[in-house]
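First comes one chain, alone, set out as structure tokens in the form predicted on its own.
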Amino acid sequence: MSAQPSASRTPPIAGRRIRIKVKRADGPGKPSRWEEFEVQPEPNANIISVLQQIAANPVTAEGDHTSPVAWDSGCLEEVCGACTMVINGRVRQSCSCLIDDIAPAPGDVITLEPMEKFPVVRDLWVDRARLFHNLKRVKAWVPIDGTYSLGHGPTESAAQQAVRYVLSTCMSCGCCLEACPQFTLEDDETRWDTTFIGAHAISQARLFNMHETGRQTKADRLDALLGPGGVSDCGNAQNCVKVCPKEIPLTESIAAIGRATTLHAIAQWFSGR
């Protein structure tokens, strides 16, 4: 979801020079530092564009030669989720963040920081392995018994399709996790299975539980979400839904899974499991 310029905003000044302030670290566990760069953005440039300018000529605003800034990116069209970073204090996708919208005047400063909830690999590049690990915890996929043609898949109503489509647009970017007060940095991988799983995994569990084939492993997903770090650990801050670039109704998913896990637990109790 690209930033939309305000109707009352001053139009960007062509040929202006702005400053990019970057929080840098040379590797995992290394001390961080700030470096500033002066760039002249092209019209309609995004954050990735100015980082590429800096990479082509890595000289600070003070005239010191330095190493190119490291960041992660892939599609550059808000699909892959790789380029998430904290821009002017707000977590978002850097590919859809336009310079004209956030730094329209000469001398404007843009601050770039890596996400704090994931280990830093270098500079703005973080390791999102835990995010994908949590998707594995809830078996966020539709199981099949082979890659050969299985014929037509199960049909679903238009209403259910509309709900599932929105949920399916999740790109595992990590914005919801960065904004969540219950999801904290955890370097100890042995604790990943007992710490809060995050809104992204809860919403994906809902997506696949709604699928006729995915429903075969619904109980496994609900069991995982009933355990330590599951849906009950959500503090209902609702920060996740505010920062989601795809506007996925994450709080609705959390509520739906909360109801489903409650019914699942009651059914287990009556069945003696």
Partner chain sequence: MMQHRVIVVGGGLAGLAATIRIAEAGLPVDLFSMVPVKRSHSVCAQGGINACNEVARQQGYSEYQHFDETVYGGDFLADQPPVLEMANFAPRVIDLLDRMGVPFNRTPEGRRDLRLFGGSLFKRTHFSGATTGQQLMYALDEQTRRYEAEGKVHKYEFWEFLWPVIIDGRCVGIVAQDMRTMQIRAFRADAVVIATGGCGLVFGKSTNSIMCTGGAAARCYQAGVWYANPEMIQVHPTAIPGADKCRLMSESARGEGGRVWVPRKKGDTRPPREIPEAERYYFLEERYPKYGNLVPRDIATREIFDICVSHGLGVGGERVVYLDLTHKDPDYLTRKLGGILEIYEKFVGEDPRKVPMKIFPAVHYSMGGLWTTYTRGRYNPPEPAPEHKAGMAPPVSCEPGAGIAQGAPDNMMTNIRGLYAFGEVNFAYHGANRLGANALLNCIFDGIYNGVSVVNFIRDDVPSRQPAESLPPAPFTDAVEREEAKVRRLIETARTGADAQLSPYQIGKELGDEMTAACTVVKSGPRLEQCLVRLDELKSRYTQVQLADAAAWSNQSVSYARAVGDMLILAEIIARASLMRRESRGAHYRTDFPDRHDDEFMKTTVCAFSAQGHDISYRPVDAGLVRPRARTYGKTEG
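Since we've got the form predicted on its own here, give me the form predicted together with its partner chain too.
What follows is just the one chain, with no partners and no other molecules.
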């Protein structure tokens, strides 16, 4: 094989001009509007670099002056989860979305929208506090005795490490929640503990239940997932696993936790708790 671009890519046309349609809102609860920009992407451009180009000179395709688009980003290499948005109708990270791939021809149009399962802060920037909150519901941590030197952790087989590693790459991006029919927008923080927790948190519960020390608080995690908004709220639509950028086997995690909660409930019933 030679160092040519892979065949799956339509060769992009250099110097082309493309259109970026952005769904904008000035703040939470403010009406949204569409603005369209025409740009000439640089070589190797991604959505972020195009938004940066627009920020440096915020003029719409119609020639109207506007403000730079607000959006969230961090690592620019698909490892922090910040820059998630809905691109051409699909939820994904904007940093790893290359313009050459999705708009190779002159006049191609790209639409950018904020995720709709989280409250908008401004434009494409949303507030995902609930996603992090839900990690608390399942005590997504290893209950160590503290940070003083107490020797090494448990040994672990390479096979188990391989499973845990993949689960542990969840970057809290929220794609799985955006795609899930059971997870809906919830502005009211007091309802966060009783509404659907989401595939990411269920998978994290599995991650910590697998760890030798993490297992000590397994019952707490399963209790939380037996309650309202727990694993039984999952309708098994399997949308989550299809959009997870880290290819985390979310439906496997949901099935594993489903079985574990059932066993946990039976055990509780017999022990008369």
